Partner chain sequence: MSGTLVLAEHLGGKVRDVTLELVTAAQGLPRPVTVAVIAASPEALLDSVDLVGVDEIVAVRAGESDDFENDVYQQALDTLLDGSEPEVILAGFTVNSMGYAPAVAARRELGFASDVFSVEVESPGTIVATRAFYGSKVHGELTFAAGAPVLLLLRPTVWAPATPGGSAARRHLSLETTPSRARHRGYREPPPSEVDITTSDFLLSIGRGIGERDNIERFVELAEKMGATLAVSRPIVDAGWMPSARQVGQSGKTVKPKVYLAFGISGAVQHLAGMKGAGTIIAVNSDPDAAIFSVADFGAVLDLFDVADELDKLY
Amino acid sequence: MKTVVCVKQVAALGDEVEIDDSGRDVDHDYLESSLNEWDVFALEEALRLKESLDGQDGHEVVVVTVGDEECEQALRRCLAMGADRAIRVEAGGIDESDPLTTARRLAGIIGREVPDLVLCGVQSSDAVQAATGVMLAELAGLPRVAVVTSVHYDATSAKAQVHRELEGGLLDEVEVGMPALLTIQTGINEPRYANLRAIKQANAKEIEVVNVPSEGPRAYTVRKMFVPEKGDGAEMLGSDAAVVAARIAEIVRARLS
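Output structure of the single chain, in the form predicted in complex with its partner chain:
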């Protein structure tokens, strides 16, 4: 069984932010990068599935990302966690960062690898589109289930029983045959930590770099990015914890009476 896990190196803003000269993105100097949290859970799920099927031949977990060279950090973390192989697809600039363009590039890899299962995180923390995985499924011709909180795979029937998380804690029980694509929700498992030796080994591994063209219209174009006005915002209660606590107690009493 081969599983492909699609991952993203996400960017977070620290305390400060500047919009760059184009006016269409933030200045990248202010960004801190990491492996997307949802993708960590997706990779863990793939690794557990592989381990549960251990003893059968040819199980492989392949991680793929679309991004520049810096995004190889995310792939190295995946390798350290236990992924067998890593592929980086070259990305375009800001005009090619929409989910449809990314999905087209990933689809090129799915077409080549022909996996039994594709896992993606539900969404990325920096863009929160919840779209790339399901777009990829469509382009790759795979059935899909979005926002999955548990996976039970039956190797004999090559079917998975999954739970889809609806609002309010209600679960939708869904059955899907392989090959399929699932988008994985946080909390589905407890991701492992990579040990130091695994991190060292991961750093020495080869990452395959490929170009996949993306032809066709984009989902959108970012015309302008801006820091939103704070609005009226919250009334700040001060910087002394004792004073703040007293004010909180006072407000709580007044509002509950």
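Can you return the structure of this protein in the form predicted alone rather than the form predicted in complex with its partner chain?
Below you will find a single chain and nothing else.
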């Protein structure tokens, strides 16, 4: 059994922020990078599945990301945690970093690897769109279950019983056959820490770098980023619904004029 885990190295803003010369991104000197939290839980779930199938030949966990060379830091953390192989798909630059373009590139790897299971984090902490995983499932032609909070895999039937999180704290139980794609929610497990020996071994492993074309329109393009000017402060609109609605309409019209 082969499990592919899609991961992302995310950026976290510091106390100070400046826009770069392109006007479409934050200056990277003001960013700190790390492996996306949701993806850590997805990888841990893949490793636990592998361990539960201990003794069966051919099971491996492959991690894949889309990005530049700097993103290999995230892949090496995954290798240190226990992933067997790592693949980095070259990114096409900031203008091609939208979730649809990313999903197209990941779909190329899924088509090549032909995994039994694909795991993604529900969302990334920087974009917070929860879009890439479900787009990837559609492009790869895989059944999908989103916001998964537990997975119980039956190797005999090649099916999994999963719980997915709904609004209001409800859980939905779903049976899904393999191959399939699941987006994993935080809290599904307790991710392991890599020891020093595993980190050293991961740093010595080769990361495969590939180019996957992404043809078709983007989901969106960032035209401009800026820090908004400070206004006069908040305006309390009261509790009368009609008055509040009228004031909101007035504000919107003024902004659009």
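Just so we're on the same page, rigid core means the largest C-alpha set that superposes within 1.5 Å between forms. Being a predicted model, the structure only gives us computed values, none of them experimental. Residue numbers count along the first chain shown, from 1.
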Core-aligned, does Leu13 move its Cα 2 Å or more between the two forms? no
With the core fitted, just quote the Cα shift at Ser239 between the two forms, in angstrom to one decimal. 33.2
